[in-house]
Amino acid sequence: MSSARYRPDTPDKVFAIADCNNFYASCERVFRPELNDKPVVVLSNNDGCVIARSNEAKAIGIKMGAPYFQIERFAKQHGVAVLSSNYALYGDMSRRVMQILAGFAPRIEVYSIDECFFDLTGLKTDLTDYCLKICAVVKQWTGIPISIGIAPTKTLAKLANRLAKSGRFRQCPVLDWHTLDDTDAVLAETALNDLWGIAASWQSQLALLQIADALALKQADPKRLRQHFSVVMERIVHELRGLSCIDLEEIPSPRKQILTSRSFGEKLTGYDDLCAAVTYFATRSAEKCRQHRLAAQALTVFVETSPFDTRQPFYANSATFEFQLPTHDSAQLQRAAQRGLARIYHPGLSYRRAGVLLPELLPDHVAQLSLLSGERSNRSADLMQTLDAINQRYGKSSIRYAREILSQRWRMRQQFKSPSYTTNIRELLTIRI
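Just the chain, alone, in the form predicted on its own, possible?
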């Protein structure tokens, strides 16, 4: 493929990236201000390990990924607030932040749950002041603190954002790359693993080419690096030189697959327990399909025991079913998951995890129907639309399939979970005067 296709654009673009500071912890603090200035950690599913930390928790030495049972005593000694993950809250707070950011720029790219790129090209104002206003509005309207990096490329904007959060140059939540006195000196002090897009496996290979920091990478021959790595590395070199090669992705790429899986709060042995779990997973997968206007051509259900349980042999298995016609009907996906579970379930084993994978997705409007399937398909679509409307209006799982409630033993252990303040009317914040 010709390199001309990847020729950098003109260097007059201006990108910014907003990053929510300590996002999960910040979401919790919005509704519990007594946690401000105190160490906070958020745990993974089933309260397994640390997946988010406030700055105060980092300062006292709590590591990312630390198993909770190892730090439990330490956390109590240091007054650490320990919270179970509350993804409904985090997702809703993210949506609110992104809606605000969309009002400040003509083009945005929601990059992750707590990061958003936006285009400031052509804006005739002081960019630092403008972004400080954005930070202030987001904080006032949502309670979430953000930092913003500004630069001529997305790669440098990510680096500027990292520097803004570190407070290395000034105590300000906004850093404009253009305002730095010596950008090469900054790059010389920037490790390769601090650059956006540099895979961990590439660092040792770059070291063999005498490239040990971001400045050395900027000064390297991009065509030579493309031969050693890929066009991705060539683009990063150009981006470090201030030439934009990576534009905003305003329209997300269509999803290729959907995975709904969970480790259980306790090990399960009974078929009904597992059946309730995979039925729920199939239902959630179907809802995600309809949300993204996709249809599944196949479904894979899988189970596994714990590889660390020495009292029984390790067992993992899966079963896949192909549909005659692509579907996002919850009942059809459930039946496939249940048939698959019946095929791979072995009595007497203690299962640690199960899941449902939809590996081959198509846009729902391109699914080819048979001459006799039209009426049945219309009834299915009407039923799913009605179910989704009821659950959206009255709350998630207001209407459920019977097999989902055969058992509750498979559900996650979340002994420290905060209320879903913004998504469940029964858990709204109560203020007493």
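Each form is matched to the other, and the largest set of C-alpha atoms that superpose within 1.5 Å is called the rigid core. Because the structure is a prediction, the values reported are computed rather than measured. Residue numbers count along the first chain shown, from 1. Compared with the form predicted in complex with the DNA:
When two forms of a protein are overlaid on their rigid core, residues whose CA moves 2 Å or more are considered shifted, and K288 is not one of them between these two forms. A movement of the C-alpha atom of D309 reaching 2 angstroms or beyond is seen between these two forms when the two forms are aligned on their rigid core. Here I100 does not count as shifted, since its C-alpha moves by less than 2 Å between these two forms after the core is aligned.
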The other form holds:
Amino acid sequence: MSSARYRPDTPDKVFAIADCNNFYASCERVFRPELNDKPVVVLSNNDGCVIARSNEAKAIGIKMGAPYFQIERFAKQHGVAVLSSNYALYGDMSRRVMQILAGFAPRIEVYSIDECFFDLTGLKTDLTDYCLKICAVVKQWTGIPISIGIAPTKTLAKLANRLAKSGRFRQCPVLDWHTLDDTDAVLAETALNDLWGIAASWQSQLALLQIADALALKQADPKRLRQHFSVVMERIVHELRGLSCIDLEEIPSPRKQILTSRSFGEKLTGYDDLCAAVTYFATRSAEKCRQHRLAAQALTVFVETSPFDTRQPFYANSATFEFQLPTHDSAQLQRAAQRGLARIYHPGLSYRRAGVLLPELLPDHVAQLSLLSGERSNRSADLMQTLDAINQRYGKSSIRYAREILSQRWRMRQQFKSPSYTTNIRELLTIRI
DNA sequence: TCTGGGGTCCTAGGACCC
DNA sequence: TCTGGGGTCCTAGGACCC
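Provide the structure of the form predicted in complex with the DNA, given the form predicted on its own shown above.
Starting with the chain above, the whole complex follows.
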């Protein structure tokens, strides 16, 4: 029984989660203070749809996930600042925030680019005051506003964080679940899909069981829900009751797969254009592999046309190669991707997206133990090390394979991208006096 | 014209083995 | 006439997260 992971007899735990407010929009504002108090949205890769909004943008009704072309006019009318996503900037700002949090709590789990769980169990101080101090320091040192939720389980901490942001109880970026007078009343007013782990499709299935809000879910029979759904739902019920089933994961488990894919800036029909794209994806995947000290046992390459295109039938296909020996050699992965593409490419179609997936990974030291790894593999390792060192020193893609640059037509649209202020010396912020 | 990218976990069902 | 049962492994698909 997998619910053995919760231990009701352990002393009460205290989880906190810090969440950066409107993270991508906030990062942009740090370097563009004139955007404070103005509506700001950040677009997905390829400037496709809205993936982050400032409070002002939310207030005028711009929805998460809205396709940009649908809101373009509206955004112009309302003076919305529109930005392409700038992951170099967000990743670096995230690292800074996490570093500060690590100074305040001995055990932290970086959960996503803008969220971090940490353990406050046993801390003998006022938890709200302590977390307010954390918020103040993060804001002062990075410019990023954060909110913190505190509770006996991760699920409740996520909810507390949400409530802190909503300002429903007090205008304060910190909310400690333990300080609420009537937590059941709060749960009764909480929609199911506001809970961590419950999305729309489960919400409607729960409704069929007469479970319509978070309190009803808390009071439902966990065993019965497990039969209807899975152990995941059973855990949520326990967590709502204050029994911690989901532990802090301080050490991230090794990656199980690596995916590099993109929608293209324009629809592609030519084989060479696609080949340049998948070659680049294979190279990037190989780099990620080496960065994580992993090696791939297989590679899948896939292409697809647009599901929104009414003029041609939707086509999606993939091809997979198994390697005799696990590898993270760029050239080898490229060859596999190119051979796979040749198998699934159909002339005459307009492709909108492609990608390379490494679905089975091994630690690279295991891979190196192979009896067959001899001189050839040493040369490959030396070459890759050299490539990585050059690109590290002189910037991404300073040195690349020729096939990658045969065509640039697949490159994403990034019409509104801000500079990489913190990660590229040539793009430092300039201040004129 | 224009709709993201990168992950994880769980389950069911089939293949296979003894 | 009557055709087992339990275990493991793998995969595809569906759900979730940010």
